[in-house]
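Single chain ahead, written as structure tokens, the form predicted alone.
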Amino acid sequence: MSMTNKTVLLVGKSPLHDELKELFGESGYRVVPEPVREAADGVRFAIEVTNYDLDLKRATIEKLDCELPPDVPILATSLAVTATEAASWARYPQRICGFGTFVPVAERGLLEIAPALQTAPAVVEQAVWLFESLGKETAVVEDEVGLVFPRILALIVNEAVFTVMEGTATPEDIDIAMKKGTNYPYGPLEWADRIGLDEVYAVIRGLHRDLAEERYRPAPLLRKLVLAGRVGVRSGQGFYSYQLAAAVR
């Protein structure tokens, strides 16, 4: 598959955001913001990225799909929600295909893409283009809240958290064990930091919402944090403290 038209209209609010926009220009796209009435014509894809404030996901999807022409594939990150539920928002819901995976892109090979049970097999193919034109692998899935890679990474974490608040060991000491323990690159809390508190919370709130499982229940302190607007790295609080100009410990 080949496309000329390079045009991607990039939306929402996520860590997600601003390294998809520069990956997208370092392959040759042109990257276009909202407002989506006037970036519509020409676009070839529109990439949404919100998950942790849903009703502003619901309504950028709502929005997209009003005002981009029916035959423009919408890529939604499934981390919250399934693809199935944003595509329900949709009348055209053919067209809306889950995708997701965590900050940071650059250390991510594979993108994980999650077809709604409405997506349309052409809008797969071309989603799969798409991720793989920028030098990543992909890997097509179930549509469930979180995908794989997030979803096993955002429960460590969780657990991790129900950890601390049990006073079993503290961060530093939980991190350590972790990585000593597993060879991950990073313990589950530093790591959690790195991605930002609000998307991991998003991914187990998410499962809790959908599959009401116990075993989902968000770690209160996580929530906490969250709401303190303590998310790690790019706030300069999370379970540790940064220097927000600084690079990621």
Second form
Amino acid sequence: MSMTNKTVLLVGKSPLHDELKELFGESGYRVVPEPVREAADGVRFAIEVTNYDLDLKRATIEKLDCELPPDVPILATSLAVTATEAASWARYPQRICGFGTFVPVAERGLLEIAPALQTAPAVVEQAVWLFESLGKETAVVEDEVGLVFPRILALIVNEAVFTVMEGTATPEDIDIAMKKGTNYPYGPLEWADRIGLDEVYAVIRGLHRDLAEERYRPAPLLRKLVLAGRVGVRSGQGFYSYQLAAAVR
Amino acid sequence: MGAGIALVCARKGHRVRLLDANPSALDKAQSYLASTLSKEVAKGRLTEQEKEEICQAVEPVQEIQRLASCDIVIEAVSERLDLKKSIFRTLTEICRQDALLLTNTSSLSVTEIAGGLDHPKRILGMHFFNPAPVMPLVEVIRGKQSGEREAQQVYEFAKELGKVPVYANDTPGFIVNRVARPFYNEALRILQDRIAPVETIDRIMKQAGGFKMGPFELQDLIGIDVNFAVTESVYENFFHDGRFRPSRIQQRMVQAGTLGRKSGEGYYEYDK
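Target state, the form predicted in complex with its partner chain; input state, the form predicted alone:
Everything in the complex follows now, all chains and molecules, and the chain you saw is the first one.
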């Protein structure tokens, strides 16, 4: 597939936004932000990345669907809702395709793509092509909240948060234990702080809402930290405090 | 695992009494020590004399009474509560009141092992990871009646052995075996719901997640039966909390005897 038009419209509130913007820029794409109307002509792909605020996500996808020509694919993160649900908000659902990962994107060698039930096969192919043009591998998986990696990691974090909440162990000891006892690349709580607790919580809350099982019950402490704005490195505090590091920088 | 822990202690200069009622198990442990240390000598990490000294430091014994004068006792028998309880009952009777009596259990309650015994402050968990000479982590488990000073002593002892200790209160699976459950269980659930096949899930967890092995490769390595037993134990001990519910796929693998690498077939096929 060749692509002379390299304009990508990128919208949404998520730490993924700035990282994808940088990555697209490095790969030679022109990245345009909101408002949609001015940029609508000539947009080749739209990418939507909100995960925590689902009202905003829905409003954004409705607006994109309304203002972009029907043949422009809209790739929306399916971390907190299924791609099928996101597509149900659109008048042209066949152009919506799910994808997702956690930041930092630079550390991710692979991005997951999850077509909605409504997604046209050609849109999936274009999504694969787009992400591979960024130098990433792709894996196409069936559509469920959180895809594969974000879902599994979010639930590991959730269990670690229950363990902290009950006073079974400290965040430091849990992180050490998972790195030294089972070779995890990061401890789950320091990892969650880097991803953003709001992003992790969005996945668990989405699974709990859609699958309605006790298995996906979010740890109350995680929810409270998000409500308190202590979302990790980004806000200076999560399970650890980052004020010192910020001051040094 | 007892032989591995004995090796860790002896290498740091401790005198070890290695207890097993079965003499052939003691013979096996001694040849394990000798062969492991010979490899170290071959690699130039130990001299022949150091190897001899370490081997000499481990004295095989067959009667539990021989442990009466020990400062620290580490129990690493099979995971049977009745067996562990009877051992600790005897240890509390024969050992000094200030001797640390430690269990290497990974799935039983330290509180229950110590329950009803004299001076329970000195009874704690000291959970090594297999193989003990290689894995750096030691979980120091405080039972309900364990003493704080005693917990600190176990923590310092683990550090002195060159290990990385962490503290955990006595809860099912402690830290690692609990927090790691979703790595396997959620991967199995994703497989069961046909979100992605085995190879794809493993590839995603390695390339997107940065894990060294995928959840299915790792189960094949550990043994699917072993992994399933840990999940079942954590599930039972959390009173069937849905977060830990075992997978039917894993159960069928165990029932079929396709247990991973050791049986030549698990989620993947291996040369037998």
